[in-house]
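Coming up is one lone chain in structure tokens, specifically the form predicted on its own.
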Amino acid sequence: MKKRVACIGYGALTPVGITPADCYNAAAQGRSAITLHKSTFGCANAFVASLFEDRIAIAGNYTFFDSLIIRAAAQAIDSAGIDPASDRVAFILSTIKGNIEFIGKQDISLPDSAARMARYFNNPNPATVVSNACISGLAALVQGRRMMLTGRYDYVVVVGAEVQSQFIVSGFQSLKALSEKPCKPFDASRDGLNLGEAAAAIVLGDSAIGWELAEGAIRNDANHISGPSRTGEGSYNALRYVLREADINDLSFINPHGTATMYNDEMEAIAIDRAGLANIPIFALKGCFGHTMGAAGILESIISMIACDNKTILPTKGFEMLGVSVPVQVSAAKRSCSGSSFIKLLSGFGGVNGALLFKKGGQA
């Protein structure tokens, strides 16, 4: 019998909550830590972002970034009740920049961070790194699902994290991609994104209960190094692939990338419409957490699973008036839903796009 790869444990830390439940409640209540930062990280220009106030690392010469991934993994491992030291457990780290703030000071590569995380839990297997622009978290979940389906592992711990730095902020400022106020996904007055910090983790296991990763797809439309396809080609093709396993009538919602940049939101709306899903409710979470980059796919999937468990479509914080060319159903306020499946979308630099279909199994 084919394995049913399910999410059996969660962990999440953000500036508005240090557990998955905290983070969900913040999104449900429309709370955010997005605020103006001046001179932070030594940046010459002010920027709006969601950043941790407490940047204390755990003992043992770990960086703040490494501490976050370990803490998120520990939450998920504890909630799943697994032995992380087993050779039947694998670790995956999703991040884009990792410890880049230390560039030129000490050599801390992404594989170094992944290996330290695995060693912390006495895990004997090589840790995997997934770093594929802003779809990294979703791509890591797809990779974890594939690793489970090989039969080599009983569990895969997928962890995503990002901390901001002068390098990252300056890069986005140079692209004119940052808004000078809290972001407004899919809104007519949107003018850019807000960066965010977070760590999130999901333990995958073969289980008849909980949320199943029913199907996943990654597509690259090779449109531009930083600009999304105007026709939503990659997102549309990823959606079309996962819809083979979906019952459209059972979809509660779609959780898109929703960065609040002019072209990303337009592209996603077009892709959703092309896939025949324009009547499915959508909500974006960037107004609550900011763009958490390598953590986004994992954090936002966790929030979406909890929302669907609670039969809730969350509000899109910052959204007031539809500002895309097709009439997608952006949720402006919290409301109820009845389906037992949803789709998570992400897109990123280099033309990368991804979609994940989640289906609810039996109850614990």
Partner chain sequence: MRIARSIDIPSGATLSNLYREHKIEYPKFFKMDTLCKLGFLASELLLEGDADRFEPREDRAVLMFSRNGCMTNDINYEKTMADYPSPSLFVYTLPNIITGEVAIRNKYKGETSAFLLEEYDEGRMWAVVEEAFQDSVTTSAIVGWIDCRSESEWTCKAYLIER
Given for the second form:
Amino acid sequence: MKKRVACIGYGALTPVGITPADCYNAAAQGRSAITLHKSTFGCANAFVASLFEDRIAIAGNYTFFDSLIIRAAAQAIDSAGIDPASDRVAFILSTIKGNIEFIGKQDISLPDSAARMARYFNNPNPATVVSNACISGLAALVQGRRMMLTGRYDYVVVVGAEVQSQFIVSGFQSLKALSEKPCKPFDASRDGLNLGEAAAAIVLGDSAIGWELAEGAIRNDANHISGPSRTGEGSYNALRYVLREADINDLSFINPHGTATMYNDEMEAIAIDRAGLANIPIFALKGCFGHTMGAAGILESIISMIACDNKTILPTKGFEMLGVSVPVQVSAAKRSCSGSSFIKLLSGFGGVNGALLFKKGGQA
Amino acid sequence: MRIARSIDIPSGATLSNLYREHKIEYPKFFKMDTLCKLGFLASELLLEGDADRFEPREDRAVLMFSRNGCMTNDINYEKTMADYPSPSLFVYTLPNIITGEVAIRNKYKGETSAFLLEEYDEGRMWAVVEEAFQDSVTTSAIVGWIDCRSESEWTCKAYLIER
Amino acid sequence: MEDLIKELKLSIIEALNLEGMTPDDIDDNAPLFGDEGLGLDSIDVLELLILLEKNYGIRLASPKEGQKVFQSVAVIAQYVTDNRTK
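Just the form predicted on its own so far, so send over the form predicted together with its partner chain.
Below is the whole assembly, all chains and molecules, this chain first.
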């Protein structure tokens, strides 16, 4: 019988909560740590972001980034109740820039961070880093699902994280991609994204219980390395692939990328409309957590699962008036929903897009 | 799964010469960082002469592996950071841009992914490629172990893989 | 003005890595964006904004404002002449 790849353990740390439940409550209550930073990281120009106040590393020779991925993984491993030292367990790390704040000063290699994490848990397998721009977390879940389906592993621990630094902030400033105010996903007056810090983890196992990671796809726009396709080509193709396994009438909502840049949100609205999903409620979480890059796909999937468990469509913080060319159903306020499945979307630089389909399982 | 074609670009080769020798016309090449130039050239050499080269297709994935990702370009960007941060360098500070460049050039609308491994590990690389074929749309893939240790020192092996 | 146009062309070629091009290859009045002319993109606009700030002390508010100035090398030259602070 084909395996049912299910999410059996969760971990999440953000500036508004250090457990998945805390992070969910913040999103449900519309709380956020997005604020103006005037000289943080030695940046010449002020920026608005969601950053951890407490940047303490765990004991041992670990950076703040390494500490975050280990703490998120530990939460997920504990809640799943698995033995991470087993050779039937594999680790995947999703990040874009990892320890980049130490460039020129110490080891910033992404696979070395992943290896330190696996070693912390005495895991014997080589860890894999998925670094697929802003869709990294989603791509890491796709990769984890595939590894489960081969039968080589009993559990895959998928961990994603990003910490911010002058390197990333100055880069996004150079691209004029940052808003100087709290971001406004899908809003008519949106003018850019806010960066965010987070770590999140999901343990995948073969179980009849819990959320099933039912399908996933990654598709390229083949258009431009830093601008999304105007026709939503890649996002639409990824959506189309996962929809083969979906019952549209059972979809509770779609949780899109919703970065609040002009082009991203417009592109996603077009892709959702092209896929015939313009009537499905959508909410975006960037107004609460900022754009958490390598963590986003995992963090936002976890929040969406809890939301769907609570039969809740979360508010899209920052959204007031629809500002995309097709009438997608962006939810401004918290409200109830039915259905037992949802879709997670992400898109990123390199023209890459991803879609995941989650389906609710039996009760524990 | 089988290796249909393979190519190796020796470390230290002059990439602009290779570009000219193969009569490639793609001015964007000169804007790329070294990692992307390698990925671009490797895919050009793999696909040279294919009749249906630039027909849009969704069934071919681009999967790139390395240890260092875009580290050499990260260093180049970091030098501009305090003064005038360069947007054209920053866009190459992502390990997956190499897959996007190959997809854009060849109009590949399929999967593109970048993976970083602690060391060159063929077993792990082929396992990931095999896993990628679980996507039923994917029937072939451009695969590379392309690792830049500096602007002039690299390993660049690329393959055309068929399901 | 002719000197400034040549200087601009050289710095544009360098900043945007327009390999193999010389100032003579760029028509003073040819469009810089779109399929005709140089075919520059959104990242190139951002690099040109930096070029104006670095070399001539001109700060444009947004890429959109830049699009108006970066119509052709001749238009840029006129704008620089009128607005330069260094």
